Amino acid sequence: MVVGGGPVGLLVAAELAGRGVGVLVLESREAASERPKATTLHARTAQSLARRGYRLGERGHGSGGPVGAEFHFAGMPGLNITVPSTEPGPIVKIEQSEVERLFAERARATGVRVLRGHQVTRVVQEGDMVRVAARRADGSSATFTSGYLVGADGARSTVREQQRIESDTWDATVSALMGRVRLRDPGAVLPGWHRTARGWVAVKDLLDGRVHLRTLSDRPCGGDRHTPPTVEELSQEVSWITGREVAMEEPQWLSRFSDFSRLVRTYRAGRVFLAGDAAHVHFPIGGQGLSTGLLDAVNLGWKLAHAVQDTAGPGLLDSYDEERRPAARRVIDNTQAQVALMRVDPALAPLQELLGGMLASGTGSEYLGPLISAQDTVLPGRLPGGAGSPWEGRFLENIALVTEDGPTEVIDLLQEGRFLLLLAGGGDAAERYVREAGPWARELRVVRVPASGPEAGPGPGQEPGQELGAAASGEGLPCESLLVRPDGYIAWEPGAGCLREALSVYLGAARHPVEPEPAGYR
């Protein structure tokens, strides 16, 4: 079961059913919000998706340098996002509901059964069994049991609270509003980022007419945070900000949130995980947060599926939490940082100009590009003798391949959802991984290539992983064999150890013969 039917539920459900586990989702909601929450999807979860099927953004097919895109750093202009000429775009804008709907309808296509109206009120877990209490919309009740249970049920998460999952919180410190409405005097904010001595103001225009309006300021706003905001008091805080009248009607979808921050202290209790939301929750600057959460579904989403079809290796469900929730720490300081340096503090005045002058110049682009897109994210090791392996744990590029089938690319190979063992040549060494290999023959799928020549392995001056992108040209593999994870992050390389080692710590035990020419073999 999944409960919560927003983006990061369905597409938790959507990698699930894709994969044969039957799947039942249970949603509050009785119809899929139009609300444009989020906006923006960073890099490496548009690359993830990708390679899951999802064609969020134009992919590149070029052999050129990286592909860059404009965005900020805690509302300063200059930050350049890059990512391989190869992949899908460095930013994807796209709205929230699209993207929810796009996961509904690849949900629907595999089976997955949602329920709306459902209201989840109780989570016990039984022995191998979780059972879910829930009240429809005309007041009945339901039971339902499953094997696994997953909360993708937002920041004040149901399952979370019936689970006792224990969190570190971070009290707020500003407060914020946002709201789609239309200025009676269309010239008294321009569109950008506009910083006061009071506070900020970000405006976007609509298509029509209206804008989107988000404020920030250190003075608390009235009323209640869970109590809805008025277009009167979105004004009167624009117009206190900007220090002129700033009068607007006409509003849709206002909002108040603020810089509360939650990390739960584990993604897992039992058979019962948490996604998006339910674990983490942080300022929404720099469009972070939903792209968070849908990595978060990737990642569990395949682990879970081997487990209930009993290939997981032992502590594949544990590796969910050790993965994802250090990423969510990530984004939560970044956060706060970007909070820390949009305050009005005259004392800040001397670390927010040399930060924007580091962005203007382009330097500050090399650490933070790839922090807030989450392409600096590594792995942790999980080989016995993987300690030394510069590969295990990096994102594979969407290397240009030519195979016996003719060419391809990392991205449509993983699109079976399955382990890729990727041999560079022929060779005795070869034949002895598609043999090792030949146990899992169901689990995986190997795929011959061309061997990129003797320079396998950082080169002078490169640190582990930049080689990674050296075979985008379409020359093969960058080194002689790689076991890549259905999410495109790298298992295994021959300096981490064994492969039939490192295919029981994924896959579990073999459990089918050798055969001659094992299944999955191209």
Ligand SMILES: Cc1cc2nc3c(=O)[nH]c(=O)nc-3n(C[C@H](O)[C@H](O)[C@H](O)COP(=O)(O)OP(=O)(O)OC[C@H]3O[C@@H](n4cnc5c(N)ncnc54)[C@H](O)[C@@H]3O)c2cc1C
Given for the second form:
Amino acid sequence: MVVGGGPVGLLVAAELAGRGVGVLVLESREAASERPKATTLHARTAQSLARRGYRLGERGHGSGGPVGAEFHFAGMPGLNITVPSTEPGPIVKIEQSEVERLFAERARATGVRVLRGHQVTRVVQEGDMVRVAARRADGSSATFTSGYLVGADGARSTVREQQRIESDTWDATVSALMGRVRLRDPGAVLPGWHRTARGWVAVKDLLDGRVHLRTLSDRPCGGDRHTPPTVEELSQEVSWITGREVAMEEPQWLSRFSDFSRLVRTYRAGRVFLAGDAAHVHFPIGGQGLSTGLLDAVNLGWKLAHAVQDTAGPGLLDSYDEERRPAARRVIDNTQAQVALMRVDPALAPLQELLGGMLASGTGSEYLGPLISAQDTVLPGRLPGGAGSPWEGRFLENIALVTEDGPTEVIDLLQEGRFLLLLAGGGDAAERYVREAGPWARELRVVRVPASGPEAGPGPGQEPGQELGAAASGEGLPCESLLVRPDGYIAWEPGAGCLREALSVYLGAARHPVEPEPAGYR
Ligand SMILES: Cc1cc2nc3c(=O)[nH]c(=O)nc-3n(C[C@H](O)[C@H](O)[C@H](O)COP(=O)(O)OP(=O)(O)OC[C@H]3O[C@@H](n4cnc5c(N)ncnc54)[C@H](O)[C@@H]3O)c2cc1C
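To complete the pair, please output the form predicted in complex with the named molecule; the form predicted on its own was given just before.
Everything in the complex follows now, all chains and molecules, and the chain you saw is the first one.
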């Protein structure tokens, strides 16, 4: 059962259902929200979603070096985010409502049952079940039970509250307003980011002649956070920050927010998991909230499916918290750093100038680009022998491969959502790995990449002449033999110890008898 049919809830539901798990989503709203929120998805999210079969942004064709896109850090231009030329991105511009529609379609297609107009009010764990009470839109109530529950019910999560999951929180230090309005004088504030001695105003033109306005200032906001803002309040705030009268009308989607931040102390309480804004919130600078939540969903989906189907290794469900909570912490830290840098305090000017210089020279992007786009993610090692491996926990970049079945790419090989055993070396070692993996064959896809395969032709969906870089071999793979997780991270390579041990860490005890280990094999 998933509580919350926002983008994160729908994605995790579709991930589960796509693996044959029956899923019910309970959503309080009667209809999907059209409220403008996220408009940016970052590179690792687009890359992970591509491996799950979502086409967001054009995938490159592998000729030439990395592809870059201009972004900002704390409102300062010059942040260049790069991706390998075989990946989608680097930055996908897409409205959150559109993202939600994509996941809703997949959820429907995979058989997820979505009950709208069901507000969850109570969540209780009893033995090996989770029992939920919900209030329907007509005032009646209903109860539901499930083996596991995912709380993807947003920043004010009822699931989090009901399960008494504690959080670390950081109080608000700035106030922000947002809205879509028509400016009486279109020249009063021009599109772009404006920094003044009192704060920030960001302006974006919209197709209907309105503008999308966002403000940021250190002074407390006019109303308390539960009072809906008015167009007069937005107009006063923009006028105060810019120092000139900015009159506006025809408001849409006015909202207020702040840099209040929260990170739960655990993503798991027994059979209950939190994902997305239910687990982490921060100031929406740099477009990272939804991106982070969707990565939670991708990480949790396959693990929970294995647990439901009784094919999970002993610590697999706990690894969700171990892998995703530190990632959210890094996002909270960098958003707090950005808010600090955006303050109008003149004492910060030298620091702002210094960082601006680093961004302009390119050195800032080397560190900040992978951080903001989450491409610097390296998962904590899970294998006893993994300390010796430079590859365990790293994301396997999309490369072209010519397998026994013809030309393909890493992204395409992961579409089934199973583990991938990639064997490029051939010979005795490959045969041994296939034998060792035999007991887990149902959860694995074994793909052999002959050292010199058939003549390389265009891959699926490619025009002749658009082939990816690598030719008829596993050229470009970091190791000859690799076990790749369904989310695209490397689970094992020979330097990380024994394949059999790796498979049992992830997938539990072998289902069928395993042949004894040959002497000398570690
Ligand atoms: C102004 C703004 C701009 C942003 N820009 C970006 C951006 O560019 N990029 C980015 O990555 N992120 C951005 N974000 C953040 C992003 O919008 C959120 O991170 C995202 O909405 C989180 O998705 P979610 O599914 O976790 O939660 P939500 O979208 O909040 O969905 C939660 C769902 O749960 C439902 N629900 C709540 N309580 C219950 C209950 N008790 N019972 C049943 N259902 C319930 C709600 O109705 C809702 O549908 C922005 C946020 C804001 C405010």
